[in-house]
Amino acid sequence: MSAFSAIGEEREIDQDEFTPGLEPQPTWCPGCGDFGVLKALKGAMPQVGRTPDETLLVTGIGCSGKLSSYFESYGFHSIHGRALPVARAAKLANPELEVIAAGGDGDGYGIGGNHFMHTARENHDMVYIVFNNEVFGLTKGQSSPTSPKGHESKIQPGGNAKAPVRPLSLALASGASYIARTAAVNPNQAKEILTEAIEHDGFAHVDFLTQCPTWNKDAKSYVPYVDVQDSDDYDFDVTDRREAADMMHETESALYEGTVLTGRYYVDEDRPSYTQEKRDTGALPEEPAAERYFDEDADWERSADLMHRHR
């Protein structure tokens, strides 16, 4: 049992526990595909045994920012793009708490795609969750990181100049240590996919294809779908870097042609945590810093003393 008394209970848990009394129902357009990610989250948490006083989820801005209000836990809504730096201090204060970040494409892969890369490259034990769209949507449709060559939108009438940044084989890249894409629209496998995210030491990078029938008319629902798991037309072994680069670039190459193809892509279950790589080298304590604040006898230290002097 840790210091935060909610740590640590062993008791059944409803999905129910985690829809808001505040702020129950979500106010996101109709047809929406945030909607497919609220349930899909809150199917998955009774299934890893968490319970709201267990977790914190950390978003950015945009449309995907609302989800820390439909979603009762803890909360933090950062500014834009900042919402994995807040979710790394939180789970090296608090090893024991289940850290969940949430983003937009434009929050995840643009803004914030600084953070996106390092927090994969450092392997920090949370989840990150992208709403993919394709567009910026809370702000009325301009173009994002995601968006096809050639997407029209009110700034762009032209079309987007640029080619889509690929996010799988950025987070493959990257450092990443579980890659997946879901879809809105295939709720089974979204709840499949982020309780394995969720059960996973590592980085788990989540890319969740959200529909967005307001601002994004090109996307469509993101059907037909397929699952690469479950399809005799793809093969590819997911703990072979190699292997699971090429289906990730046929991937995401075969989504602008109108295939939409997800699954579970690479999962590394030896490389340690960033956590545990500091525990290992001694350069974090075992006792989690924010445990300290409920234990009146805990020796405080300068954060020189926990350093090697130069030499």
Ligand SMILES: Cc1ncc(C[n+]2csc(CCOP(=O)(O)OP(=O)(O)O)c2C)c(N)n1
Given for the second form:
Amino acid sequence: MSAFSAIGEEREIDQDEFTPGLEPQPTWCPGCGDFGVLKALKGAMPQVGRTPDETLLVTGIGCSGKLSSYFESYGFHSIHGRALPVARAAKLANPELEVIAAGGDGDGYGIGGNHFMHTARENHDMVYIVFNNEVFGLTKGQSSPTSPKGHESKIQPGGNAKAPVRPLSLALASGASYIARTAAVNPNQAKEILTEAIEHDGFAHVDFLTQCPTWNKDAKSYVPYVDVQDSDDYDFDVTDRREAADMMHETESALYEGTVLTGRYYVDEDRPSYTQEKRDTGALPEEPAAERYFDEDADWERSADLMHRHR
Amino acid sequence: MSDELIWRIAGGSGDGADSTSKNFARALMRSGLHVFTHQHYPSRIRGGHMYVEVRAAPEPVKSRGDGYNFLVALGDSFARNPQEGAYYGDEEIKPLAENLDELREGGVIIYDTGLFDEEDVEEVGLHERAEENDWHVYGIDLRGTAREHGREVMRNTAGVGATAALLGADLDPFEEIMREGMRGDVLEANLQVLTDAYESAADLEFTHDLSFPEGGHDEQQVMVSGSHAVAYGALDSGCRFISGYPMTPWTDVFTIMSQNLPDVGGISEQVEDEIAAASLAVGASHAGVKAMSGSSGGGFALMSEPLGMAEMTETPLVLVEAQRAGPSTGMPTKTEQADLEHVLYTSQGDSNRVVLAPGNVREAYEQSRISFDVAYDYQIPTILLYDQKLGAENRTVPESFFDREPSPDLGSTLTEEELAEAAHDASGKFHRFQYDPENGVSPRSIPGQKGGRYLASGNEHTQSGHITEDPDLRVAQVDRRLRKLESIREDLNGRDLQTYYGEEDAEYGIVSWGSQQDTVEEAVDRLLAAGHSVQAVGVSQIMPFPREEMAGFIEGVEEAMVVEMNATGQFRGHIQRELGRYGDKLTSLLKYNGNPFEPAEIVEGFEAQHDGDASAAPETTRTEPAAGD
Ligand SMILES: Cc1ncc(C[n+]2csc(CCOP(=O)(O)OP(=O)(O)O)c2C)c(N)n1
Ligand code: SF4
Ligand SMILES: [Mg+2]
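And the form predicted together with the ligand, for comparison with the form predicted on its own?
Now the complete complex, all chains and molecules, led by this one.
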């Protein structure tokens, strides 16, 4: 019998279960796009059929990192940039948990960029939601890795001289097997994409456009937006790496020219998840490693039995 | 110990002298001796000269010796590559030339005539020096013998065969070890080389009196390194997750764990950097698997932010820190004890962690287990601080020492049944961080358990984990987390982590921490024999510090000399900081040239301070007068 009876429980799930009863109101500014992520995630959970007690939401630091405070589940509000390494180890320790990681564009594409590349490369079975508001929100408006060239702030008074990173392309090149972009202003698409991303068996990267009315005043609220799947202007195959790469490139450039493109960009259902790959090499137990500690009859190996090598 | 052999095999690094010396040491152990090995390495994979010393005697051996008495000089094969000549010059003969200074009077030398001719040997003044020091020199064609039956690298085996002949040792245990570790043609060739070299050496006319020490064990012995001991302690504690990034010398523990974990249902992850490594260990432990990570100085520096996260989220975690000479890249393969302050205090805010420093191979195993016990019982990061010296040294230990039950318990963690009874918010969040549990420890739940939901946060938080900046709650949580350290201090006080050696109620004290302990003990034997009244204490409980116990020790002596491998007397400073006094009673004996103390250096250092003439201390060390004068 599992020591984790919340896992795999079959029952009706209400999206209200994901709203904490006692938590003070979110501290996000009025009109902040982060509310859109929270709402879309709450909406997706009943769709994928996972309960608060079997879900671990790991967040980084930033306005975005507060998501774990306003979403009812097991949560881990980690440190700036390190949500992914915490999340992926939790997944290895207990692959049956639903693990969701989230953070800001500075958190994920800047300070935690190395982890982003490697988590995608390893194709861990989890969703990574990046709140992309093209700015450092919590630290008051400095340029972030996705800020447009020329973005001005107190630290970039003459305008940011750097071209922005290309998050979707980065995810593709690194090995992510599901890549999408959605926007807070498009709640239906956001909920659908998050549902698919959670259900996807592998690393699912969702670049989530979240307007920051406080520090990106003149910037867009990401309207109007175009869903590349619904538009006749775009025609590409999400399972074709080259076509996906071209579409991503166009989407990333278009954002800075005022056209907000969203949708699914790449889906690879064939690439095995890291859990699978690691099990195939005999380096990950079939039974979640976390179970054994609660099994009173478990037979634990002893170093005494290795001593013949040292005689 | 007169009845001892200290055998040094010197050659090019990458020439295989390392595994040869290990096999040699095991063969001596099987012959009934106790052994201790000491490695000296340059920081390159091939080229540059290295040596390994095997010290063997009928009684247990605690330390490297002073100098040594048997040299097998292989020559450096890497330096023979003609293209390398420009870089390496006379590197080829260095394994012979550079090892002579420490060879004791009456010592034996085997050199490889297949590599050096008379002229080479004359150039380093071998014969003249041999005469002066009563060395017994045997030129044997090790390379030729190796080539005749197999490959050039088997020169090592030839060196072992010749050694056995010159010492009058039985070849059986040497052959036995080879048969266990090699197969097919390689085995046959090595056996041939071994016996051939044995026979050619046996034909020589012997002039030395050094012979093979006679010994016998009462019980089965095993040869175990400090790194193995750390890893086995972790495995027996139920650790089934390790994450890391390679860095000398921590890589040894990482490797041993990674080789064993898949067989015992465990998980090893080599990741992109040490920030990730420590963060993964936190993630795995949070999700209910006993986890560790580790590194050496520079890598540990990268871990400091996740370490603070573990402190704040009260995630149990064991980190091992294998010190090497720093700062920055320092001397990667050389030993030092200079990361003490780094490990104790690198922290956002007040640090809240446990630090243990084992004194030898046995303590490495025991304290690795204690680290896990403490980490999981008290939900706190525990750092096992050791160094290149302890990690790499091999020692004989009775096999029965390891015959213990595993302790996979998750410590202060609740089951679902217990969670059902536990306190929750009205909204269903579990009170994971209660404000006033007795010993400061508030039991945790594991994700996936029904009814255990909470938020683990690096921000200051309420009892269910929500972020708070309320001043009263802040103080309550800080006080509670610090209270855990007091509970741990008491717990550890009961575990006898300090090792005393020498005369009780002695006039003088010698204090060491971590890996110097047993070398100090050997020095104490000599000081006592020379009529000094001294007692040594080897301290392992670094944090929380055994305040009363150490105050008692220092009160009891007139003066205490703190022996450590760093340039600034970090442990002496730590004692003063923890005890708030005794500055004028403490002196330092410091060594930081990359090599561990030899017992004689401690004896001389002590006598120099004792006689009030610090300038009489050995050149490789520095003595520091009492801070109060
Ligand atoms: C190691 C570290 N460096 C810097 C900070 C300060 N810091 C907090 S959030 C943040 C940037 C936030 O930007 P982003 O990740 O885009 O999140 P947002 O607030 O926009 O959601 C910074 C620099 C920190 N907490 N930790
Ligand atoms: S600063 Fe920007 S990102 Fe942060 S809460 Fe306010 S609107 Fe949202
Ligand atoms: Mg941002």
